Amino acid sequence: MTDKPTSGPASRVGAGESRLGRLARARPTKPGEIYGVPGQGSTLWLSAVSILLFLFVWWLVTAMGWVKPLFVPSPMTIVTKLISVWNVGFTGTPFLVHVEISTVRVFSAFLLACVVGIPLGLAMGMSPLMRGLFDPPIEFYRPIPPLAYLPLMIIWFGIGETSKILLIFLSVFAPVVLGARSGVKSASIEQIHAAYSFGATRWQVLRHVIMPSALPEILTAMRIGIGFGWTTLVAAEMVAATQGIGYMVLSASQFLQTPVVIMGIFVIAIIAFAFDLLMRFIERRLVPWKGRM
């Protein structure tokens, strides 16, 4: 005769102890794990679906003839034009030369803006004197569209490369400076006082306390600034340019070559997006604590 399992107080106590044991062995709950961290989660598949949906709608609109090809060419027309320009060139210049010249212009201005703007922004964040001197002119010109002071660039610096690079430089400079200045305020006053109490100099506090705290905002400002640089590229290449992606877009628009215009826009977007991905990678390596504190 076999014993039947009992459901009395002893069994309930045993079950309770086993549950307590499982809870004791369970890993601790991370902050935000129950309700989810805001913004957490992969969006790769959503981005892929969004791009495919956009391409499908674009193809459908052109295939059904709802819009004339003069205004919106089909995706295959853009690809065909890209292959043609890649092989033959545009206005007698190879396609890669156009890309190289525009990239050099943008990144030369970007590097110059970072070399000048980041130290200046840090100085403005730490010194009321520097902030009082440089904040008014930067805030004055920052909201002005680059096309507004383009004529001044031509009058002062001519129609060569200097005026083009300087125009892009000015569009990148203000976001970088303001990002570095704002980043200084991210440093905890307790950390600064602790560093001074251990005998740190002002330079050591800047290097070991303020710079690491300001770095996330500086990198974000650099990403925003390079976006403004690519936005200003077309305006900069309006100045007597004969090469460059912006020149391709402007020249093609004058002759109603819509496929070349759209192709140039996509090329600018792809290069800018690739650099943005590079900046995100650098940001994850340099400031892995961003968003986790």
Contents of the next structure:
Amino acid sequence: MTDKPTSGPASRVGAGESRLGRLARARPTKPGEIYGVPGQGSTLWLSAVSILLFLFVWWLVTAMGWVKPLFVPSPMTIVTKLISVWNVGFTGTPFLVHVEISTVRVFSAFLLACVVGIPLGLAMGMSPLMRGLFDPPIEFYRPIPPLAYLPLMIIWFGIGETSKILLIFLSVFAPVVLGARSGVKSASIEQIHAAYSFGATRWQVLRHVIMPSALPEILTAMRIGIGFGWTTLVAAEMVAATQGIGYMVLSASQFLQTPVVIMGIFVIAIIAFAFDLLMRFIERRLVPWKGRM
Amino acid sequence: MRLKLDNLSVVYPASDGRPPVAALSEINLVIEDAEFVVALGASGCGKSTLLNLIAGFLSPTSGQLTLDGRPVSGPGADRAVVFQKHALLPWLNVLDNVAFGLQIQGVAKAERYATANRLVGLLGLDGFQKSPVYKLSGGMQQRVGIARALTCDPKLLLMDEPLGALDALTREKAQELILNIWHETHKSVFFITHSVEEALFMGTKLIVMSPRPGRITHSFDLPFSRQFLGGMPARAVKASPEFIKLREDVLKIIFADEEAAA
Ligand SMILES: Nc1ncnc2c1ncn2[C@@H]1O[C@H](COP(=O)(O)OP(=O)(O)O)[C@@H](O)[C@H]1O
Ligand SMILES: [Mg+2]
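Alternate state requested, the form predicted together with the partner chain (shown: the form predicted on its own):
Now the full complex is given, and it begins with the chain already shown.
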């Protein structure tokens, strides 16, 4: 055994090579882990450290006066602002109503996208006819930023609730459809053949084999989709909105009320994260077999 | 039950610049009631293609395939398939996996659980009814697959290397289990394997296949499974001089094929 790696970039580093070489090699694992599995190990503590470090640096730069409060207000300012907005509201609307309105917008768009997108994705995976018809329009609009077609939504559907929900819907819809569509391929050909050999109809194969095995991918797609939904919220509340967190952030930024902007961002992040935790929980309950057979 | 293959040929069409493959050429074979037919041959000689034909997943390029005089057109519950792997449904527990075929056929819950429970017992899986299948060992998963195939009372059981993924000891146990079940249920079986010893031990009839084009080159009638079912220990059957002699003869045929290919 030699300490020197015989090939690879590490051998050219000179003095530091043996340490670098050691870092680059996989070490034997602890019992209970599997050698060579990428990225295994708990991250809970590191995540806590990362958050605390972030808060500390934030507090430090504001407390020491290194940046002006206009650019980065102190953490305490945000908390105070939250309390005051909670008590007196923002532009005449109670804080919780802002939160509620945005949440309803995002989740109704999300539900609609799932109700329409999952069956459509499954149908596209199952049938060349459906795939042929729907693939071009979806692939066409999918990469376009929602801000770009927001004016069209407003021209076509007005400045009311419809165009807002539709904009969010579109951003959730594409990933959900694509997830369901590729989930169709999760079932093994043996599982499908087994069902057919019992005399299953095509519909029964879909219902009893394809759909359950697509579920993990559909759930992942739903998680990705709702993420897109939240990112589109601010764009949706840009025009003719008087309520909602997106509206709150936007109008606060016009009046340079940085604390409200940052607070709004945190509120969105926290709601989105809480929902993601819920989805992960559902995933564990619903598809404990994911990736295990 | 009588399955008859008449001059069957299968040609896979050319694809990706590769020439067409004559996967099967002029296959003639009859599987009678309660027969245990084993197909043996190097990989690529068309064993799975033959099984897919009988199962009804594939239609022949030419020739005829009849079950009790009627042409086979598509899969059906009279022919059940046991796959090598990846065929169980991980979102269902053992009992629901075994009952899956009956569920597809619209059998009421109480009745299908009764049947499934009987087969779970027959396959030695009692106590595991509620276990998730992905937590079972390979050998137990394979038994779930066999139980599932038996629930719909098929006439013919089709098995494509069902024991190929098992370790040696589990595999021998499973061979004996399958023979006992075959004996008790009087099913006809079409069984594919790579292993000469397994083929000789289990079959009442052995067909040896050769590649390019896939065809049946030899056919033997075998006494060994009956000896085992008559009470002779499996090891003794496999160590008997007749068994060893036939094993060497068959190995010679297969090695000759492989050399011709190389
Ligand atoms: N779907 C297919 N398309 C084209 N060629 C195939 C297909 N399936 C099998 N073959 C070819 O047919 C021959 C027989 O295959 P197969 O029946 O799987 O053999 P075995 O099960 O004995 O290993 C092989 O040469 C294989 O490459
Ligand atoms: Mg094969």
